[in-house]
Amino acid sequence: MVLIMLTALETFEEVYVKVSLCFVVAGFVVAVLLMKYKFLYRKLGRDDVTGGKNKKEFERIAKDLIGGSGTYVLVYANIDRFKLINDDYGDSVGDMVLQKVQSIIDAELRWDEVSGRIMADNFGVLMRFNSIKMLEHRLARISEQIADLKDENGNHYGIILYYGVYVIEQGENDISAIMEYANLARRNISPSHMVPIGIYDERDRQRLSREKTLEMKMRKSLEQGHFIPYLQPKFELKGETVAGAEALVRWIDPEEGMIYPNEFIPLFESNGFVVDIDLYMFEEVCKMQEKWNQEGKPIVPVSVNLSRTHFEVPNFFEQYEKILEKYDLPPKTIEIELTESLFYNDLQSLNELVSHIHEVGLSCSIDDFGSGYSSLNMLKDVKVDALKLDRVFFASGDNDKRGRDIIQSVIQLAQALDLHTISEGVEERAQVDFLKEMDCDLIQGYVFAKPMPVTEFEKLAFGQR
């Protein structure tokens, strides 16, 4: 009996070793499975250049934050202009500089308030909010921390931040509409402010909610025929004759009627939708030139826009060919007009578009010329057809001798290089006048004509002999 009860109980004792190394080992293996966890789960919040948190985290922290108690600002940061600092010292320059933007930043915010980078050179930052003036205060705090920044040779990279602020509401959680409303806000910069800062108001909302009115209806809209093509003619100066004219769209909506450019367009450009406006533009302007050319008008050239949204697609260029494909069209009778700030980028990849548009039949053209800051020797290396001079050339009156000394100049250059010129915004028969003498092309403006449809268009050019 005694031995059947040891035996028992060296079973029982084996039993509760085995058991209690079981459990020994599952919670190793459970311990050993949260540290991956927590290891991964920090891997995946971090961001891979700066090594701070990602956007995703930023969201998750942020929304977590604001569910609490007091008031709490979100501030989107833009670095301006931060592409001039990748071309000029590369990426990985680039990359470190971002890297130290965000070590700034973070090294600014107290225990409750969160920061990341958005994308690009945009970063996220929530924090505490008392007043407009304190949030000024640590926000200079940081630009100018962010200021000295110098490359390894000592020179200051320059670097600006741009602010959009907004005060988030109590009970507000949506944390995507949240940083939507505090970038909108650097439309509203001031220089009334320590540092670049633009606050969000009511206005923003309003727009925001027509914005989204109109991306709602834009590609129903672009099926439907309702973005048509307006022409704005170009008088040739001699003999103040129809020589030319710009397509301009126009949205036709049944509802609202017409609804402006200055409304849409730079809507367009933010969301990508320009390039499908761009690439219609130009088949409507194609179906138009071969109706004229059908019908025996006489050759006026038109011009269409060309967004610099079109470069972010490698080979964008085939669309506008396969288009050209379809309509019969004597040479030149379509010029492409390239913006003046795309010459700040590369201008032999720039050169080689040019050439193309060359090769299939077109015509090319500077547009908004004097606009930006121009390198006059692009148009060495460029070898474009024609030179629009910019409004802002004619925006101080007549007596401005400086400028149209200006003018002078460079309507001699474009000669010099046997290009066209043409004065657009000319509104003044001043103007007109003076452009004669300089022996200025063509002129675009209201002095002559508006846009106007294309069948009031036809009428002007065609009827005018």
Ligand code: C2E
Given for the second form:
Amino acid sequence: MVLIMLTALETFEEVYVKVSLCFVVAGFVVAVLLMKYKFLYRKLGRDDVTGGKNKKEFERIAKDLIGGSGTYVLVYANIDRFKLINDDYGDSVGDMVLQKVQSIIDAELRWDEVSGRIMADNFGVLMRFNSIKMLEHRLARISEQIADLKDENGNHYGIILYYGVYVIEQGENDISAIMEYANLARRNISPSHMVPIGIYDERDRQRLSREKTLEMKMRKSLEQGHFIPYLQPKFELKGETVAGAEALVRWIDPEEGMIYPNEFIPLFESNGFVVDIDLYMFEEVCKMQEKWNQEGKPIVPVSVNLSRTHFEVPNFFEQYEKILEKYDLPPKTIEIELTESLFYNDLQSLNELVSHIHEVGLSCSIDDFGSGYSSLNMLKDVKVDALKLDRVFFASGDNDKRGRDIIQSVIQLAQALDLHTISEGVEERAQVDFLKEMDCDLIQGYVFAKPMPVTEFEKLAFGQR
Ligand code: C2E
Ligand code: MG
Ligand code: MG
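So that was the form predicted on its own. Now I'd like the form predicted together with the ligand, please.
Now the complete complex, all chains and molecules, led by this one.
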């Protein structure tokens, strides 16, 4: 009996030891797994390009920090024209620059602050907030070091960071909304700060909610035909008769009435919907031209705008070709307006586009010439057919000799390169007379006519003939 009890006791002890061992091993395994998981987690939280924090990790930590005490500010930083660095130096140098920018920002931060790369050349920085002045000083310190970055030959890259600033209110914790506000604030950049800073204000909230409203109804509006092409006549200068038109989109909402493109085109450019609008407008103009042709009307070329957003889709012009195939149009009845800002980029792909446009029987022009940074030099490299002089040339009050000399030189240069010239935004009769002297080909401006519905344009262009 005693023996039996002893064996049972031994077995019990054995089991006890075994179970304890199991616990120890299991604990060990869990600890290893946890460490691995943490390592993996960290790895996942790291940005491939910069080695700093990625968006997810940044947002996770930022959310934790703002849940604590004290006031924070979210700074959304974007590198101005970063594309130029990639274009000039190649992607690997571009990546290295992003890496340096991240580490310069990180070095400025305290333990209870965080930063990470949000996407492309955008960084999020969560900082403690005392005053705008102090924030400016800290951002200026970052900007100075970044401006000082040099290439291997010792030349500065010339990097400028643009900051959008949103001061987070107590209790606010929706990090994606906070990021959106800070990003939006970059639009308010003013020269009154030490560095380019835009600060979020109440108008931004209203703008954001307005944009949301427009985005909610834009697709339906397109389906239901609430986007309407208006035509603004272009007048030739010899006889002052209608010789063409530009198709300009109008959003005629049943509840709101007319919404002008300045209110929605920039939004559609950022959300990509402008591509649908442009293709729609193009097809509307194809229909118009086919109808006029069938009715035996004289040819009046109509131009359409092509947003730079299209260039984000490879071979985007095929979509234009597909539409064009459906219609029977005389050549050169449609002109594609390429915005001037496209010309800062890759001239080769732009030239390929221009060749395509010509191959399918359309012509093309540079829109808003003079509004940005284009150089006269590029005119000889891209074989466009016409140059549209931006209305900055004709802004009232600038009608001095110097202004006129500039206009004259641009027109003469365009003529030497066999380009047609169209002056946009002309409002005064004196300017018309001057442009006549300069032998400018066409004028599109309120001095002659504003954009109008198609039926009204038809009366003006074909009515009296
Ligand atoms: P834009 O292509 O440069 O078009 C010319 C703009 O100048 C038009 O404004 C026109 O109404 C305005 N304008 C013409 N003459 C005068 C003048 O004498 N004085 C003044 N103050 N303004 C004049 P709108 O129709 O409001 O369009 C503004 C911009 O919106 C256009 O500038 C263009 O960039 C964009 N846009 C319009 N329709 C489309 C479209 O279908 N697709 C794309 N991508 N952009 C479009
Ligand atoms: Mg235009
Ligand atoms: Mg224009």
